[in-house]
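Okay, so here's just one chain, in C-alpha cells, the form predicted on its own.
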Amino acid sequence: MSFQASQDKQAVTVIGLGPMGTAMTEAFLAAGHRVTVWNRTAAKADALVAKGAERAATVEEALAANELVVLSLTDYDAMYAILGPATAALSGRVLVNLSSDTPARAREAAAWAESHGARHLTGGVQVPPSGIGSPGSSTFYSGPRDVFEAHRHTLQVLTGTDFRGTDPGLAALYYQLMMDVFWTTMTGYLHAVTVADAHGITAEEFLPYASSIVASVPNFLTFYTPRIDAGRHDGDVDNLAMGAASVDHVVHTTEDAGVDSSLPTAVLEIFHRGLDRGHAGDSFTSLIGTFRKPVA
C-alpha cells in the first residue's frame, strides 16, 4: 500500500526508523505528508519507501530535504553521533527531538542545536508505537513557543500535543516523571505476580485483583494531592507506622514464598528512614521529606 502526498501538507524528515520512527513515518504518510527518511541501517527504510517515503542517501541529504526534522533515536548520544558530523546542514532546521533522555541533556541539546542555527523542540511521547496516530495519545513538548505553534498541526498527526513550557527540559522532565510512576508500578506488579506464582496462582487468576488495586490509585492521588501541595501530612487517614508494618508483612510473605525480597525490602528501608525522622504518626506522604536530599 502506498500513500499519496498532499501538496498542502508540510513535508517532514524522519531520522531513526526503529519501531517508533517507523510508526511515525507511516502516520505522516497516511495523513498525506511527503516524508523523507534516513536510518543508519538503510534497509530499514525499504518497506517505508514502498509505501511512498523518500529515502535520503546521507544525513546531510535528509536534513536538506525539509525544514521540519523529527528525531526518533535511542537517546541524545545517538543524536550527537548522527548529527555531529553534519552540523553544517543544521542551519534553518527545526529539530523535534522525540528521543528519550534527561531534562539537563535536553537543555544542552537545545543550546547545541541553536549554536548551529537550528531550533530545538523537546518531545516526550507517552505511548508505544501502537499508539501513534491515535486521537487519545499524547506527547509532551517544550521549547520555543513560536516553533511549537508553527508546527503543532503537523505534530498532531502523531499524537495529541501537550505543550509544557519554553524550558527545553520540561518535556523530558514530565516524561521521566511518568516513567518513574510507570516502571515503579509495573515492577511492583511483576513482583506480586512472582509471589502469586510461587503459590500456584497464575497471572490470569491474579489479573482482576491487580486491576482493582491499580484502579483505586487515582482516588488516592486525588485525595493526597491538595494535602501534599499544602505541606500537610496529617496522620488522620493513615500513618507511617501502620504502613511500615504492612510493608514488613509483604517482605515476610515474599521470603516465605522463596522469592527475592529486595524490592519490598527497599521500600521498607525507606519507611524506616521516615520513622527514624520522627514521622511514625504522620501520613506515609511525609516520606517526601525522606526522599529530598538535605540542603548543603
Ligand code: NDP
The other form holds:
Amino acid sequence: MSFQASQDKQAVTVIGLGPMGTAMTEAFLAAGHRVTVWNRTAAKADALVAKGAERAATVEEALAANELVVLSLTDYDAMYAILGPATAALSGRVLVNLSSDTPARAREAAAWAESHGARHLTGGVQVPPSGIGSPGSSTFYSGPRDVFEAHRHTLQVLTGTDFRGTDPGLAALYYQLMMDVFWTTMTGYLHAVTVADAHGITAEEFLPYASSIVASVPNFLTFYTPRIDAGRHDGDVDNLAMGAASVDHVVHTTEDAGVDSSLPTAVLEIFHRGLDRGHAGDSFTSLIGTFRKPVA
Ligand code: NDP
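Next up, the form predicted in complex with the named molecule in place of the form predicted on its own?
To see the whole picture, the full complex is given below, headed by that same chain.
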C-alpha cells in the first residue's frame, strides 16, 4: 500500500532503516508526512520507497531535503560515521537522535551538532518497533526546549513524548536507567527459567508465578521510595541479614540444580558487602550506600 502525503504535514528525513527506523518511516508515511530516507545499506529503503518514501542518493541529499532529520542508528558512533563526512550540510538542520547511547555521548553529540550549525534533540525510545505509532508508547526527549516544542506535534506521530529537560544527556540517562532495571530483571527471570527447566518445569508453567512476582514489584517500589528519598533504611520490615540468607538459598538451589550460579552469587556478594559495612539490621535498601561507595 502506498500512502498519500499531505501538504500541511511537516516533511521529515529518516536516516537509519533498521527495524526502528523502518517502523518510524512507516508511521510518518501513514500519518501523511512526506519522508525522505537514507540508509547505509540502500536496499533496506526499497520497501519504504514502494510505500511512498523518497530515497536520497546521498547523506547530503537526505540532509538538504528537510529541516527535521530523525536518526535511528545503532549508536552515536554510527551517527559520526554517517554525518562526519557531511558536516557542511548540517547547518540549519534539527537532528532528532533516537539512537541509544550514554548521557555523556549525547551531550558530546549535541555540542558537535551545534558546532556545525545544527540543533540536536536527544531521544530515548521506550518501546520496540511494534510500539511505534501506537498510543501509549513513550519516548524521552531532552535538549533545547524551543526545538522540542516546535517539533513535538510531528514527533508524536511516533510515540508519546516525555520531555525530561534541557540537558541533552537527560533523555539518554532516563533511557539507561530504564535499561538498568530491564536487563537486570530480565536476566534474573532467565536465570529462574533455567533453574525451573533443570527440574522439568517449563517456562509456560512458570509464567503465572514469574508474572506474579514481577507484578508485585511496583508495591515494593511505592513502599520504599519515600524512605529512600528521606535517606531512611529502617530494618522494621526487612533486614539485610535476612535478605542475605534468602539470596544464599537461591545460590544453593541453583548449584544443586547444576545451573550456573554466577548471577545470584554476584547478588550475594553485594549483600555481604552491606553486611561488612555493618548494615545487617538495616533494610536491604541500605545497599544504595554500598553502590555509592564501592570498595576500592
Ligand atoms: P539496528 O542496530 O538494527 O539498526 C541500526 C541502523 O544503524 C541501520 O540502519 C544500520 O545500517 C545503521 N548503522 C549501524 N552502524 C552503522 C555505521 N557504522 N554506519 C552507518 N550506518 C550504521 O537498530 P534498531 O533499528 O533496532 O534500533 C535503532 C536504535 O533504536 C538503536 O539505538 C536501539 O538501541 C534503539 N532502540 C531499539 C529498540 C528495539 O527494540 N529495536 C527499542 C528501543 C530503542 P545498515 O542497515 O546499513 O546496517
